[in-house]
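Only one chain is given next, in structure tokens, and it is the form predicted alone.
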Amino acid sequence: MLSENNDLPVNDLVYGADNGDLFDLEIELLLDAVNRAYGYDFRNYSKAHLKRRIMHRLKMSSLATVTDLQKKLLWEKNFYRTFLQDLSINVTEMFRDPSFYKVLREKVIPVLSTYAHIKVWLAGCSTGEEVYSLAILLKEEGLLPRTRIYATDFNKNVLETAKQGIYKKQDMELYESNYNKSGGESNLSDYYTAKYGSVMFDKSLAKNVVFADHNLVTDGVFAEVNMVFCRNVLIYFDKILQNKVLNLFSDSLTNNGFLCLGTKESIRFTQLENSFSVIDKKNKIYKKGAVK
């Protein structure tokens, strides 16, 4: 949005160098209002992430201040759904960080293969690319039929995309490369059908997947599982919320269960640092149990 007498966006004029405290206060009030009105608590999300997404929404909606944004959110539920999409973390891809999946095959799968039944919680599953990545890996290792995957997210829209398993064909070249580097035993194209610029993954991959609405910030233990898979989500939380969520994961894991985080995440300097042993330092794979 442009002012009448200046080519600079109104946002930049209102939130100059001298108004940083006002901006922070407005954000604090906005998040309190969202929590009270809709039950979603973003107050312990990374401040940098929140500011980027809020400024993006201000500019996209031609709003001058966060107070204007708050008013629109409270009075227009459809607009709130748009804002929820802004704050939802949906940056994902299939077999992201191939070395992680390779280590998963080599160090974790052999242990899981000794169990009669396997339960995995994939938290913050977003649009489902990681769900199908994990399902393919488990299928190739012969474990998918005896595995139940709980794929959860607080965003119902992305959960619906995950359930459908339909993605852009143009992304498959990258995903195929990731799959091959991760130790894939076939061709990724064996697991989907292509049509009209999109691909649909085989429904059999999701046969043992339960897609469910779950909010890591406000909800409790989802299930007792052998592995928690939550990659590149904690980086969007502040330290207080990171500790809270990590404790939630620990409470959800069986003894000797595995915790898989993103490459930029860690349990170092958290409350759980001494409650897990390191399986792979680089790829952030941990095992529940006191460090020996």
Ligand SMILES: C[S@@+](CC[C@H](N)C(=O)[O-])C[C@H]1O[C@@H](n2cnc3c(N)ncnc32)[C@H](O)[C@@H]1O
Contents of the next structure:
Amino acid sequence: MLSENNDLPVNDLVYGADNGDLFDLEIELLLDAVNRAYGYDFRNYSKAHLKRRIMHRLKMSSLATVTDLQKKLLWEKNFYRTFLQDLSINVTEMFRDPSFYKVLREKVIPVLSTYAHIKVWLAGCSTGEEVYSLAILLKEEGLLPRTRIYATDFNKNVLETAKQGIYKKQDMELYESNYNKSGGESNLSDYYTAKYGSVMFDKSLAKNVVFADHNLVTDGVFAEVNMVFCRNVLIYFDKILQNKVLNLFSDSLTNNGFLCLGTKESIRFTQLENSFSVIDKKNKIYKKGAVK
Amino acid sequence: MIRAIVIGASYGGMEAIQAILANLPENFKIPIFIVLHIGSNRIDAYLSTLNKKTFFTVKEAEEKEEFVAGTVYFAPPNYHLQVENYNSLSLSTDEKVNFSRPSIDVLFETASWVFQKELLGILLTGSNSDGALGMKSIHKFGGISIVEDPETAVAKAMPLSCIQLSKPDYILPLQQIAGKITELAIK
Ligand SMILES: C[S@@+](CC[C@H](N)C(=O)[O-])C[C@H]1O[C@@H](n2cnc3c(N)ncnc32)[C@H](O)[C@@H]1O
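Now that you have shown the form predicted alone, what about the form predicted in complex with the named molecule?
Next comes the full complex, and the chain you just saw is listed first.
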């Protein structure tokens, strides 16, 4: 049996001209199996993304075919966690896209400041770098004490890291530069303490943060909020799922609530194009409520 | 029949890509997807030059964009460009591949899975080895591959590592590549 051949050379997979369509079929079956066995529905994720991650797993585990992978996934429960990790891309940064945070300060914060209580849903928070970035920004604008942030992700491992707020020291140079470009006027190092190769962000930043497990595909509205942050998550979904999740955000937002997407994500060409107005086109900041 | 063309280039690629696109005929009916390792501060000017000097509409690919013939799509700096399905492209912020994002391998592989034998892949000058595995995948899925002759390449490493890893169908000097593409396109 091919799957028992551990000597299979990395990169030399069986897929090619003779069975390219079989590859697609096997992937469909695999996603069905995963959904039914584990309740995680990846069927409407980007196909290119899924194929790349599945290919990667085949190489790493020296499996020959997607069918071999399916068997291993169904029979080895622990292996499923590895696979989930493969599919959830957790690449993130503090103050990623500094110009976005700059515009957030200029165009959104003044509006939020007029509210007595502010609620933010940060969906797909990954390891939390974005959460601490937003908390720092809110603190500097004097809004942190009256803001509650719901930070959610469907990957429990990353949520654990996010709660701890401990990151690699070597990344701080980039984050410090992002922070400065984003309009920060202190030093990022004011917000953490460094020890050996790590830094730990002040616990006070996360005092009003609720970290929770939430799957955007299968779970419903999390809370009614004034702002939804969901950056670089929709990019992994196909058009159908993008529409579904955007509807979920729309249902979660108060009237005039803000929606912030990743730089390459957009509500253009989606069902919601007409129910939001554009606050900043380049930085993908929108406001619920049609253009008048 | 060729339904899509993918091109990858790195060091020296701006000139090489321009030389090819400027020599493709008007009414060229096949969409072209390109990964060029280029900084985000240079791409806008470069794309507007290409818009002036070629018959194509040249732009950065957008997330889940449906592609059309007569248009050339470049990967935006810092994003991988993927062929999503028969009609559309997608972007990704995954880890770098071969120290690159966008990576040529990512575009070539995802394109080979969708277009299989209806794909033409072209690998040009560059000083790393991105694209070699992608060209291998194109070959495995029955597509056609052209690699720039290392002799005419500004940087030889990329074409050389591709030639070592897989057997490209054609190894051609830069000046002959546009002609070969045109010839293959009308078959
Ligand atoms: C590329 S990261 C983006 C992190 C951060 N928002 C940023 O922009 O830097 C994508 C995150 O989305 C999460 N994710 C993917 N699918 C999800 C789903 N169905 N429900 C909730 N989170 C999901 C992944 O676990 C991952 O942490």
